[in-house]
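The chain that follows stands alone, in the form predicted on its own, written as structure tokens.
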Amino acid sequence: MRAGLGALPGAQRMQIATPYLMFLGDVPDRLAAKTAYGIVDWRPEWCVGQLRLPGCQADLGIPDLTLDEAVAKGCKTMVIGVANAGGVLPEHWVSEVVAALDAGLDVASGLHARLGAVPAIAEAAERNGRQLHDVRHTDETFATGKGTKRPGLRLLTVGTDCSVGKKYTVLALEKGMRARGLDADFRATGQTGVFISGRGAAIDAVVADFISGAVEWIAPAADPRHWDLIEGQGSLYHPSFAGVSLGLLHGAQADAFVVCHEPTRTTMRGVGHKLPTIQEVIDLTVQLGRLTNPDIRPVGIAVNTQALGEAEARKLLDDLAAEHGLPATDPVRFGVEGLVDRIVTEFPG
């Protein structure tokens, strides 16, 4: 059996109760909401209802419930998925956060503002006895990476760029794979998938010396046809976040790796800076991971061709498929079988 990462010490203090109430509050748009989008795409099951106040503009599509009916319905933690400027939670809504405590919810938050800073929150939970997740956050001491060979698959996704679908390619791949019959868990490495997977460290977060031992926690050893499928952040060839990115790819000690590409993008975001060939993410990321896995290697391209009408997104896959001979698709468009299939080949057993 695998030694998972409930089995860690430290774990538990990770895990957040579900199912969800998701608090969206007012925020001005469905972007604001993202986090809450991407809890609700990947784990529907744990998303019962949405509590919005009066203008906001973003609608899950799940019911809009009080909450007294999020208790009587068996929600057991209020998720504040919201992705705001600065990670500020906003005064007004610090009442509702208090009521959702005396109302018997824990609260999780992905804002970087940590939820126990502010007393009225901190009094509510002490006297509740109910749990404050901030997710961005941890207090867990993480080692230093050690790069020492551990027993175990780690299939990383890695970037031309931020925000182009790293997250989705490994959930995609841990639906995938297990309708194939392998055994795989995604791994989350950032507040979004922390509330999908319920569970996981949030890097950007962590202190830069323990990066790679955050994720040597998060991906630990297990049964040697275990896969741990770790979600990457950032961009080895982006000047904001290769930091984040290199101490992931040394402690995922990474098996396989997907590249991920937007193919509308010239520059990456926020920064000036030339978006990287598909080739050079491949040929960077082989040179670095051998550090921590010395057989390393590419097993697909995953592209998100939202911006693309069909036809131009099935030639523009076929392209890059014959271009660096490995199976390449749109993971949300069209699906993971050729993925798969390439692990499944590079991986026998």
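Which structure goes with the form predicted together with another copy of the chain, now that we have seen the form predicted on its own?
Next up is only this chain, free of partner chains and other molecules.
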């Protein structure tokens, strides 16, 4: 266990300058550009244009721009929101990254390989005084978590498993709450989320001692009526990742949480363990979350009903709502009005 360090200035480097030029390289299909599509879906106003190389099989539906055109239109960062085969940055991508830095852009990457590990890229960044962001890696030294209650309101999405819609739910809530005049900001804890918020940290890449401290940095003290909507990770019941989920819960000091669930899954992702029930997740989240916020409470259930017909989906949600006394919705299919209603009722201005 480490002594608490003050958050170092380096942590501020996690702020990615917007707007973005989206680099797609010459990816072979849409799936390889999944992260880029997520960014365009949630932050269209930041995605000024795309840069594609000959042979590229993805198209974000935004203008194709040269580097000079992107700079002229005000772009600040070229975002590499694509997967490359083999983990090594191909030579013809390296030259594009160098050209972007020479044109005056920062570069942010979601690749496994670190940009700065390529000497030509490191030199170009240095030469031009530009920032490189590797959102899959976190070299930042965070403070250890303090556990002291800080002002502002916080909502965390938790899950019966990994990959059940935790990021999507907080993003949909950000939109829905802002539309109702609430002061709410999405707080990213995963790599796609970091691009979408322009800030945050991939919490699964943080050194273990600093999980809760990193979350305290991601969702810092704020106005008492301000909502941080914090992207959850993993599950308290997942044998691989429960430690991450617990550190996230303690660092978030969540006032409210939404349980996310995928109803057709029977075993937890990547392991043979049985999925917990929604009630088990509610109970354990309240029990453990009380350590840093004695008033933590559930405000709803978000279900990914993609695999169900509409009537079946509606019945499931009605049943869950009745069983738990909480609003239940599929945020994609049926919106988040019920969740926002509950939040407003539980936390009146």
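Note that the rigid core is defined as the largest set of C-alphas that superpose within 1.5 Å between two forms. Computed from a predicted model, the values in this text were never measured in an experiment. Residue numbers count along the first chain shown, from 1.
Residue 131: CA moves 2 Å or more between these two forms after rigid-core fitting. Once both forms are fitted on their rigid core, the CA atom of residue 204 lies less than 2 Å apart between these two forms.
Once both forms are fitted on their core, the CA shift for residue 250 between these two forms remains under 2 Å.
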